[in-house]
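The data below hold one chain only, encoded as structure tokens and taken in the form predicted on its own.
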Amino acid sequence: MKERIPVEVDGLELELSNLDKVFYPQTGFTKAEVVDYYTRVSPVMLPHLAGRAVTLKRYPDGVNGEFFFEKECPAFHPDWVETTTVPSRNERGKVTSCVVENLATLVWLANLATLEFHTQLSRKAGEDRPDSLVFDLDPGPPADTLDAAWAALRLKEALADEGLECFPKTSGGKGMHVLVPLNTPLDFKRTKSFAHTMAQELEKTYPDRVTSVMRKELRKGKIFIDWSQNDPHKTTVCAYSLRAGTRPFVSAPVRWEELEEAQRRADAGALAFEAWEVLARVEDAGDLLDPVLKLKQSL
């Protein structure tokens, strides 16, 4: 029988179970540590989750076990877990997703073995108004994290030429994400078209290192600038989410100077952050992606 531990989070009651189960065998990182990480990172993570339909990536037996994506909020959710109806391409034409508005919901989902949280770019489900634009920089082997960092820096330069500020975060794997705050009335057709054009421009400028085409045979040794994430049906891993790799790495905000320094030192490890490192960084510098939530820009 599962051991269930009743806890109270911000005045709401829930139960935690199997806290000693190891989720990351290489490091011994347990379910209790997953819950603890999300609890401690919640002050900076919750603003990036608020209002957004979330897709859960759940690993009931840890990162070496089976996993599944879950767009539908579990039917047994407590009544204090917010939900929203999202248009879908399924046979029902819709899905009811969880919305993580408070710490109790975040803890409840972590207890369901949710390691990764993937969010839409619109704060309101079904609304054709992305509040940011994202570029997912994906290295095609043997390209690696340093190549992705190089591409992120080139993208920053290109966006600056358009009068736009942008902010980087690691993917939690070998890639990088570049976020462009908008927070102004723009639709997905406009943002997706703009992102595609920017990716094509970089491909023309750096044809040996960058591609805007998804086909794997064209990505070998290059950085694929995935512009297609700017779509109402797509999600991107949320800032501060754990990733299900060999170690508890996080999709972590970084400074541009850190990308430059990692390039200078040829140190890809400088751009890989485990949960404990992210908590220390947050304590030191707060949320490096706070401007993504507030800065108003138009294309």
The other form holds:
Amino acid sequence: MKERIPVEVDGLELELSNLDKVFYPQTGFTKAEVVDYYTRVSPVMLPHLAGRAVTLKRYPDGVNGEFFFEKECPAFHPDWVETTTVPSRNERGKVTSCVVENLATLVWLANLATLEFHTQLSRKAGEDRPDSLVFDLDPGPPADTLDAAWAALRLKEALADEGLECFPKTSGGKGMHVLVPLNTPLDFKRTKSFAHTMAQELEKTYPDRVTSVMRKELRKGKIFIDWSQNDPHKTTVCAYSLRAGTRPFVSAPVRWEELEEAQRRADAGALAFEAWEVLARVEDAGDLLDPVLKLKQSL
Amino acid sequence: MPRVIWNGSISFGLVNIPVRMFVAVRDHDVRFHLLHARDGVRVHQKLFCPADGEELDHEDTVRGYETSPDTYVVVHQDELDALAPKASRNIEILDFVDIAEIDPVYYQHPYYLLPEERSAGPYALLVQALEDSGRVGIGKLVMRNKEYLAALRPVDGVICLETMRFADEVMPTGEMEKFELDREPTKRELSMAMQLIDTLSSSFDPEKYHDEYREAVMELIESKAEGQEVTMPEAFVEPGKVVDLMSALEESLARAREKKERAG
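Next up, the form predicted together with the partner chain, please; the one we just looked at was the form predicted on its own.
Entire complex below, previous chain first.
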């Protein structure tokens, strides 16, 4: 029997359902725990979601079940859920996406089994104005998280040579994301070509360990620096989003020192954070990625 | 209006009737495309050689016929072209046979033949002659480099051309597994079966039957396309009192914790 519990969140009403359903069978992490995690992490996560069109990755039957990759905001959304129309490559040429402006929206989407929130890089939906630049460092087996951390550190050095500060987060899987705050007038054409050049340069310096080419066969044992996500049509998993892996790992902001430390101790596990660890870290240090929203840098 | 897929003529004896061919059936199977699960992009297929991983174009390939495991005879396109049946735009009727003699298992794919403007008269004559005689014309035609056996039969005043399977393509029932029969059915059993058939007898009404699976799949797709969340119908509990978020979660969180502790 389906249990529905009407709740009030900041004066807005919605219903929660199936709270006992297990979403991560390996650890027994339930839907209630998903909703609870997003509620608790919302003070640091909402600023990264605000204004942006989100793509939802929903897992109604948990991480092992069928999933839905939805750019479209579900049509039955409560009227207090903000939406925005963004250009799309579908037949209609556009799609109406959800914008997560408040806790109620985040909870409502979590209750729809949204485990992953993917966001666009422009803060105002549909605008050609990325407010940050992202590198997605993806290890091709047998390369792993430590190799990705190594590449992230090299990328940080290369960016420092360009006078740019950058900030890392885990992908929540085996990879690392490196974010470069911009918050200045730049368009995707510029950020994408810059990211591409940086990736190629790193590939030139470390040809045995790094590639800037997507082709699977070239990625074996190397870190693929994906520069192509700096695109108005693409989304990247949002900071603090859960990932639909075996355990409730999070795409978690980290410190550069933690990458170095993990390297030194050859401890990949030190760079994997589950929901409860992320909550403890936020309590301790707040939002490590706060500068990404504020620091002004130009290319 | 359906598209003309072939032009030619029906000939028998000295009569020649120019016709156009149309498809007679529509395939309504729901067709899905394969998308990349992560970003929803439609995926492409690549040809590649497993020996060295090299990606290939179609021009890099030849046709091989497997004569025994891993042994191929290569046949080139020009060799096939030389064997192709002589292009012909003629459906030559060789025989007229009683329609009841043709087992439906021989019918393969139906098309409609319609007369060209100036051949309406002879066409109508052929239709009526087929109807009155209860016979169908059997002939051969060449379409897309392939030779077909075909039956021409009247359907609602139009000629329906059914491509037919050749005799060696149809498996004789004699090749099927034999089944044991310990005794013949009795007269009484047979008359009871006949009675049952009598009471269930009706005329064939194709409108009565629908592809319910396809309809359900299309309904699912349409509601998803409208952005509705699709869930299986479940019993619905009357909503209770509105509570705040944390107290709603607490109970369920406690249950989840307890379960984990028990699990160790």
